[in-house]
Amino acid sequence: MLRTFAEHCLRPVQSLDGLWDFLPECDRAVRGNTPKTFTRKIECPSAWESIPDLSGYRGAAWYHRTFQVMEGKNVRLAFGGVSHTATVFVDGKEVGGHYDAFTPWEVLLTGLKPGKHDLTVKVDNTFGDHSTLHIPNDYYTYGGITRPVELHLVPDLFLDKIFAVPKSGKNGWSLQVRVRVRNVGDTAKGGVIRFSVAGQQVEWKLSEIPAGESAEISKSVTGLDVKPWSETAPNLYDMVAQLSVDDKVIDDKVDRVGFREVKVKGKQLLLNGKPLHLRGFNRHEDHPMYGCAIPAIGMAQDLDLFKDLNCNFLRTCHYPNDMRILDMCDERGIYVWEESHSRQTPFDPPNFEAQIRQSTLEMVENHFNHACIVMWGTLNECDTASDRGMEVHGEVLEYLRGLDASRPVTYAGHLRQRDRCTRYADIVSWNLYTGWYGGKPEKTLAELEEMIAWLDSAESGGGKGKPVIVSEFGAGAIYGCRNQRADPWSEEWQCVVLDEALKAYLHHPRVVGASIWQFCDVRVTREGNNHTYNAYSPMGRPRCMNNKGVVDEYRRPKLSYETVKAHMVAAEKKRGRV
């Protein structure tokens, strides 16, 4: 399942997870059209790097299985994520495709004859001119169908998406609702939408939608008797939409909503009118056994460690996450900063604008209703110092804000006082590595104060008085490397750096959030990345891993685990919980 709960009760939905036919391009004797025979089998979802002889494979591979079509139904193939470029074929004919590993997407098929059909997906994880967002980087680009796949059988007129924005007022909570409906038939069609939430049901007339088009209906549901959503009380409510034509229910959609409002007021970040203080981690979707295709139990175990550490905040560096872990954060009351896919991304490739916009749009549209997401981010550690950098940050952040005005937007900058883009963010976020990429740990507080003084001056160009998040900080430590000298790469040195950082960031009145880099050690790419591959650089990547995790890749705690836990507990006691 794409989610932790069923999104449909009426619509026929089939999971396509399981064993697929599989053929890496490197196994093919003859290249060209879709293959007729397949030499292997592979479990989906998975990363093909989990197969021993493909553990470092970068290239293309072919996936195949069959599916059934019922008479009078259209097929919606819903992919949770394919890493990172996909081309879809049905019965040998190309029918769709997608770029970017980290956002859900779909292929809609009409006019298929009832019966069995062949589904083939070509997956490619290579770098090149076609790829702006997936580049050699400080995290690994895996290959494969890495998130769940579903087959939906839909009528000509069907429910596409629900977007819900909670509003608090004098008379309690209301919900602003948009329902998107698609018509893939040959004639205009209309109907009736029945929408229910928190014990209330309303009925809205849907005007006729022309053939081949989509339309949205926007309404408000008022006077709702609900309990707010927060870290301490993660109350969730089902939203159910049913679509009827000629008094017959033909389709349905289920989603969940948590009633909370997120606002920036002066130097504060507010949740339901109360100051919100975020403490937690950056977390990559990475595991030595599963790559980025972490199973649901692995996601849950990671969040159990978050809770044990007394953390309430997860930053999805540097891409949208699997919807199942977002569902789990909704259920557990963990606040999330989610960002569209980008890290030190160059702005000059011809595909940049289209690909960053597509990633941003798909992130917001598919994850809009998650109560846990309290801010959107984008463009991690990109150029914020040049005229071109200002232009891009202004455009992308304004685009993001236009997609969802109910949440603040931010970006994680690393150029310190050279940053010229603070005016475009609602929250100013800095990646600071005092004690690791320069400076001494005992200077952490002084450097933070220097940054805040700059921010509140005219020199920052518009950041004055905005809330601050320290979005990255930390130090590398190789699990089991310990010595009394606290040398770099030792677990002791990581404790020293994090101790000073957490003392400064968790208790500073101006800082509303702090996210350690990072939760667990993760694999990085080698090719084309000198910083990553330079074994002689003191700040390189031993083991071809980013080793700054507080737990290692197998989630074994390092010495810093208890250091972090003690600081998180102290911060909660001092600032309280929302």
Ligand code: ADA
The other form holds:
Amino acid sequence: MLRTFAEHCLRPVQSLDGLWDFLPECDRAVRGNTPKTFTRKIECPSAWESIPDLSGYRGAAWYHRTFQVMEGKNVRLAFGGVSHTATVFVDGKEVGGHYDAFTPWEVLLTGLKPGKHDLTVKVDNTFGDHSTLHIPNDYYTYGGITRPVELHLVPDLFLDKIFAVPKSGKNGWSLQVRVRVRNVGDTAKGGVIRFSVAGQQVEWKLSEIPAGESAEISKSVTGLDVKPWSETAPNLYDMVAQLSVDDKVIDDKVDRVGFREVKVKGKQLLLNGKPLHLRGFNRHEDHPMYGCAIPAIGMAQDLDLFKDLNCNFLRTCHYPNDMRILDMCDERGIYVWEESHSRQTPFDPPNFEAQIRQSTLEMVENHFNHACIVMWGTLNECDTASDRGMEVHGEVLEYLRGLDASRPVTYAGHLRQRDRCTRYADIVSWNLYTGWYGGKPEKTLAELEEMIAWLDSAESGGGKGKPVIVSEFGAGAIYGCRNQRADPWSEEWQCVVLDEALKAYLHHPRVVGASIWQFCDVRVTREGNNHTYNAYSPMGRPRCMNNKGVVDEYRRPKLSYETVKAHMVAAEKKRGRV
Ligand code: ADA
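If the one shown is the form predicted alone, what is the structure of the form predicted together with the ligand?
Expanding to the full complex; the earlier chain stays at the top.
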């Protein structure tokens, strides 16, 4: 399942998860053409790095299975995520594809004869000019069909997406609803949409949609008697849309909504009008057993640790996350900063702008209704100093705002007073690392004050008076490396750095959020020669891992776990919860 709940009651949906035929190119003498025979099997979803002899495989691989088609139905193949480039063939004919591991995508098949068909997917996780977002980096680019796959049988006219924006007013809550409907038939079609939420049901006439086109119907549902959503009361409501033609319901779609409003007001971030204080972690989707294809129980266990640490905030560094963990954050009341896929990404490759816009569009359109997402981010630690950098930040942040006016937007910058892009963000976010990449832990507060003074001066060129989040800070500690000298890479040193950082960042009145770098140790790319994560250099990435987790890759707590918990408890006492 792509979600933690059923998105359809009427529409026939089957899971394509399970054992697929599998053939990595490294097994083949002659490569490239669609294989007829397969030498292996692989469980989907999974990362092929979970297979011992493929644990470091960077290349292409072929997946195959069959599927059945019913009379007179179209097939919608829904992929949660394939890492990182997919090409899809049905009965040997190329029918679609996608770039970027971290967003859902689909292939729509019309006119298939009833009966059994062949589905083949070529997956490629190589680096090169074709890939500007997946590059050698301080996290690993895995390979495979790494998130769930579903097969939907849809009529010619079907419900594509629901976008819902809750609004509070003097007469209670209302919901601004946009429903996108697709017509893949060969004649114009209209119908009736029946929409229900929180005990209310309304009907909307759907004007005819020309063949092969999509259309949206925008309506408001008012006077809703609902309980708001927040971390202390994560109330969720089903939205059910049914599409009828000639009084017969032909399709349906279920999504969920939490009634909350997120606003920036002066130096504050407000949730339902109350000041919000975000306290938590940056979390990569990474695990030594599963790579990026962490099963649902693994996601839930990570969130249980967040709760045990008294945290309420998850930053999806540095890409859109699996929809199931976002569903879990909706259900558990954990606030999320979700960001489109970028980390220290160069802007000069010709296809960069198209690829970052696609990641951003798919993130917003597929994750729009998650109550837990309180802000959108993008362009982590990219060029914020040059004219070109300003141009790209301005464009992408404006694009984000255009896709969703209901949430604030931000980017995590690392160039401190050289950053010329704070004008484009609603919230100013800094990756600081005092005490690890420079400076001394005892100077953490002083450096923060210096940054805030700069931000609120004309020097920042547009950040004055905006809310601040310290989006990354931390130190490396190898699990089990202990010494009383608190040497770098010891767990003791990580405690020293985090103690000073949390004291400063969790309690400064100008800081509305702080996310530790990082939740767990993660695998990094061996290729590449970046000074900060060069796996071969002693200062780089021992074990070919980013070792700044507060738990190690197996989620074993380091010495700093209790330090973090104590600070998070103290911060809640002082700054509360919404
Ligand atoms: C940067 C970057 C992170 C990680 C971190 C580190 O802040 O945003 O992805 O690489 O540095 O561990 O150095």
